[in-house]
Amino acid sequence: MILSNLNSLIWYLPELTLLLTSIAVLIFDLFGRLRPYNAYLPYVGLIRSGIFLFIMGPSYEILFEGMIVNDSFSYFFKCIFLVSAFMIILLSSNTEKIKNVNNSEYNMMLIIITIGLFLMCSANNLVIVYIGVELVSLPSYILSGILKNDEKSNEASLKYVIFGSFASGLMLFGISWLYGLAGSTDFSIIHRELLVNSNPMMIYLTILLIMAGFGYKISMAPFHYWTPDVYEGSPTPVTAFFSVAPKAAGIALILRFIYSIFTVKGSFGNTEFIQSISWPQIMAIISAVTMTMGNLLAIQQSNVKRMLAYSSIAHVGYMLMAFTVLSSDAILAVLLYVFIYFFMNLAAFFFIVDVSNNTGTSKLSDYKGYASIAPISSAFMVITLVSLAGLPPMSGFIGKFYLFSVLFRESSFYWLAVIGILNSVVSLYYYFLIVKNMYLEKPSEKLKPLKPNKAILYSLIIFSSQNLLFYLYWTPLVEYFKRIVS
């Protein structure tokens, strides 16, 4: 059912709460008496938004006269975005390098990005797609360069702006073509028009142009070149946020966009591409190139943040394997992997912040002997790295198993599955290189006995523990994602 603008507001309370919180953060910063409360205001806003989201749940209505979809698919991703923003703000308050940053501006931009992420995962109109992408991109440019006196942070911001503007331009050009073909920006109307369109080349070019913008958000090859420099130069909590939330939103946007517009059914489920488009072959090649480049370049890195940047590119390549098949099982596999990746990647960055607070850098050489002064956090980092590598008994193995099973179940792209398995073997080298430095090397001179930061330590323990928990109890997750897809 399509709701009017006025009737849609009640279902839009989570987003409105975030908007009011971002405004309140700036207002509180203007008054000396209110400024001390600014440290708690973002948490309150995110929690209230989560409460509204939980109480109302998905309405399965199309809001604002067809602009936004409020379904269980977007509900799942919104929960991820809220938890991500909450944990990043908590992590930022315990990070030495950004303690001198204006917290009000920093937190406001994180909240605005969260609103943009909400729009991306629930968009049902090309206008909302573009607004959501830009609402995420513009504050991200500022956050990546928020360390004004840091040369690498300035470089990260500049490169992010250049690559982001180029990708957004290509995406906007593709959107204009779709509007020209259908005379509308609504997904359902565009879908109906493309069903009777007799020019498959036009559809091909449109998909490729728009996917340039989407591919940039998820660091898909060949739009990944900005990722390592931006990840290295940005403050570590910002890097952690970039590696999880925008990528998840980009995956959600691609899924909804492809299935809603370019498939015969125009909805999630078992279907096929319109006009006999050979999109699965294209996605298979992109997936293979993305994961291979990510893993091979990660091996050469001496900076752990750059290493995890290339690692995140490789993980995007794994997820893109499921895009070669248009089925409910493929969607389920992607959602499951996004959920598991969310926990293991954030846990890894919690540990990086812990090391950075102690040594001042993220160089691999500074990890030598770190287990001797931080045995608990180091042990949970090992759990996280084993999960990232996709080895049992960790949830990363379950995530990869479902991705590979999609290809084997459909009896398609066996060569892509072989490349994926080989890439997983390659990733073992650089993940366990970190473990080797922590446990088998002599401690660096920079390392000194330290009192662990409780907020970082407890966050690392909680998020790392999920890697083992979801390996043992993954069936409830699969059942939940089946309900989302259906």
Second form
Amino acid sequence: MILSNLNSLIWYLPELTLLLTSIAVLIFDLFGRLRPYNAYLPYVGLIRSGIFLFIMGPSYEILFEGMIVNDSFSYFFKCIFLVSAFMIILLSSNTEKIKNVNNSEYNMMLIIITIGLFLMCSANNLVIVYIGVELVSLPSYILSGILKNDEKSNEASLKYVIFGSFASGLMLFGISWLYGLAGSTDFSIIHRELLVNSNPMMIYLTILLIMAGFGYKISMAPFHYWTPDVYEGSPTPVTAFFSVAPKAAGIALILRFIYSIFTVKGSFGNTEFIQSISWPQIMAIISAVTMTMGNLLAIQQSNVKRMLAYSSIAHVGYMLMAFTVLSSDAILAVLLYVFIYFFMNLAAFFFIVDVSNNTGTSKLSDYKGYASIAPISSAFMVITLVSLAGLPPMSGFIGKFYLFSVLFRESSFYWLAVIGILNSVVSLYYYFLIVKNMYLEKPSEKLKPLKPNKAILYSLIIFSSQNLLFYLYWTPLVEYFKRIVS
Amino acid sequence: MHSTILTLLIFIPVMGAVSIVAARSFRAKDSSHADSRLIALITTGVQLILSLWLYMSFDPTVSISESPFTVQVPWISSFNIEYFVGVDGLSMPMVLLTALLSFLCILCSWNINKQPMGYFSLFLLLDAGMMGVFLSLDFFLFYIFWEVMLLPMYFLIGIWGGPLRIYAAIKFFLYTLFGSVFMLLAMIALYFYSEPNTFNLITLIQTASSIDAVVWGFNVKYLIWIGLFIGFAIKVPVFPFHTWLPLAHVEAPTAISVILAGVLLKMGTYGLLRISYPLLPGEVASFAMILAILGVINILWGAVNAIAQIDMKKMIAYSSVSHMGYVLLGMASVVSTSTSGAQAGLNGAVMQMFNHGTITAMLFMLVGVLYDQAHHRWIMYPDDYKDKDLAGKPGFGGIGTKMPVFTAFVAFAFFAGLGLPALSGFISEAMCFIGGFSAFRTITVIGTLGILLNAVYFLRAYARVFLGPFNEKYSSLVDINFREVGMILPLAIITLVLGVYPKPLISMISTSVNGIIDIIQKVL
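Could you present the same protein in the form predicted together with its partner chain, rather than the form predicted alone shown above?
Complete assembly follows, chain above in first position.
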């Protein structure tokens, strides 16, 4: 059902709430008496938005005359964004390094990014796609440079701006081509026009240009060069946020974009590409390159944040494996992996913040003997790392198992499966460099007795214990994703 | 009741591990470490009793598909994954071996002082993983237990091991993982190519042989066999993949070396017999020759390397490589044209798995006893030893006069290791050779050289360490104590009894083993 602008507003309440929150955060900052409440305001806004989202449920509505789609697919991603924004704000308030930065500015940026992410996962129009991507990108540039006196942070911000604007320029160019081909920016109209268009070369070029923009958001090779520097320079909570939420949004956007424009039926669960474009081959090569590059470069890193940056590139490579197949099973596998990745990556970053609160850095050598002063959080970090490496009995294995079984069930990309599986052996090596330093090395003299931080510890425990819980019985999870996909 | 035992066998160690951690956190920090090892001892003791109980009520003549000794519960319905465990004649000896060695290893590591809570809880998790591998009849479950063992093993070698422990731990981890990921691909391929899609290893025996598809110009079954073989061969370890083994065995603490050599190596051959053999009989037939050649290379290569070693533990590690070669040779002889030859070979292989488990455990424990007192285990000091006065000199000498009981045990274990008649190793090795001879005459004849080479290194090491003039440096050594006798004596008794009267073992395994032979002989 396509709703008119006015009727749409009621279904747009989660986003509107976030918008109001971001404005309120700024206003509260102006008045000294209200300023103390500013620490809690973002939580209230996010929870309120979550309540609206929950009440509305995963219904199917097309808002604003076809600009935005509310469906169970976007519902799932919105939930992930809200939870991660919530956790990041919680994490930030417990991070020593960014205690001095202007809180309201920081929180407002995060909330605006969240709105952008909402738009990205529910866009049904190229204009909304562009607005969503930019709404995420611009505050991201500021956030990565928010440590104003830190050289690395400044460098990160600058690199991000340059790469980001270049990529979004390419994307805009691709969008304009698509508009030229179809005469409209609406997904369904473009899809209809492309079905009768007989110029596959143009479609190839368009896809490539637009994928440059999306690929930079999810740090897909060869658009991943910004990732390590930005991840290293940004404050750790911001890095945690970048490694999860915009990636998930980018994946959501690619899924929706590809399935609703470039497949024959124009919906999820379709298995045929229009104009017999060999999309699978392109994706298979990109996927193999992305994960191999991510994993091989991660081995040499001596900074854990940088290492996890490369590891996040590798994980995107794993997810892209399923993009070689056009089917509902493939989407299911990707959603499952996004969900599990969201938990395990956030858990890993909680631990990094915990370490850098105590040692001041996130160098690998400063992890030496960390397990002796923080046995509980270290044990849960091991669970998380094993899960990231994709070993049973952790949920990361389930995610990979589904991705690989998609390859076996529907396609002939067995070589991709072999590359993927060898990559997970490589990844184990560097994840266990962290474990090795934590457990097997002697503690360095610098290591002081721990200042325990309850908030981080409990979030770490909750987020990493999912690795075992989902593993033990993941049927309900898969059933839920099946319903989303259908 | 029997089915409950199966589940308990796997999960009692897990409960033990949890209660060790719980007991530690509820007790005051300065309380003694005794409760960890006590809980571990009780847990493995209960497990041993349960496995003996299972053995008493076990009827070896019933085939697994009709066996009452199974539990089958659906787990993940969308992939037809089941919690499907059971015992047959193939897994029964392995279950007994695992339970026995786990119990004895807890005794063996009684004096661990470094973080005992971590040590014993990880050990119990390892125990659960091993038990799970031998009991699983669902491939997915099998794979999970297979991988579950890696993590505890990494920490057990990496934290409690010798000087090169960190390198040894990650090398072990990466080698095994490298193999098992190929196994994972083979597993997924088996699932999707079989009709109906299933991980159930019993159903797959019927359905897997009808797989017919071509990938990269090869038959899929062929590729599946290779994937599985890489996974299992690294664990055995088969010749080119064996380099992780000496390092891991030498660096690991004594109890973990025992587990590595006694149980983990058997998983490779067990996996081949449980999965590759019945599921892909046609490929077994075409690969048997290669398997036999690899087996003989293992026998000779392991033995020659063992001769060159001056570290007792490393020598025993290489002797394990050699002894696993016998298993491979026996397994390869399944394609023999004479059924009795095939039966001798495969039964011998399974017996050798059990016997080598007990004998090598004994050897490692004895070296551990000596190491605990002397703090080194050099037969000869290396030429570049850091203490210039000792370099190139014999490490021990004439220990027999100081530790007579210990020396007697060592003599027994060494003779068992070199395959002296009337001890269990002789029977299984002879059966492997009989089988091998009926199938691959020339190769087996070359392989018999291994018997001679085995004798060389065991006897030479014995002479250098325990005979000859007494080295006065070791006058403070005391003889083996009660606990140490307690952990070696059961193994010695088993070795002796099975050497004189192997019938209990043969009758336990023969029905299942002959079932596998039937499957393979049919496709020849």
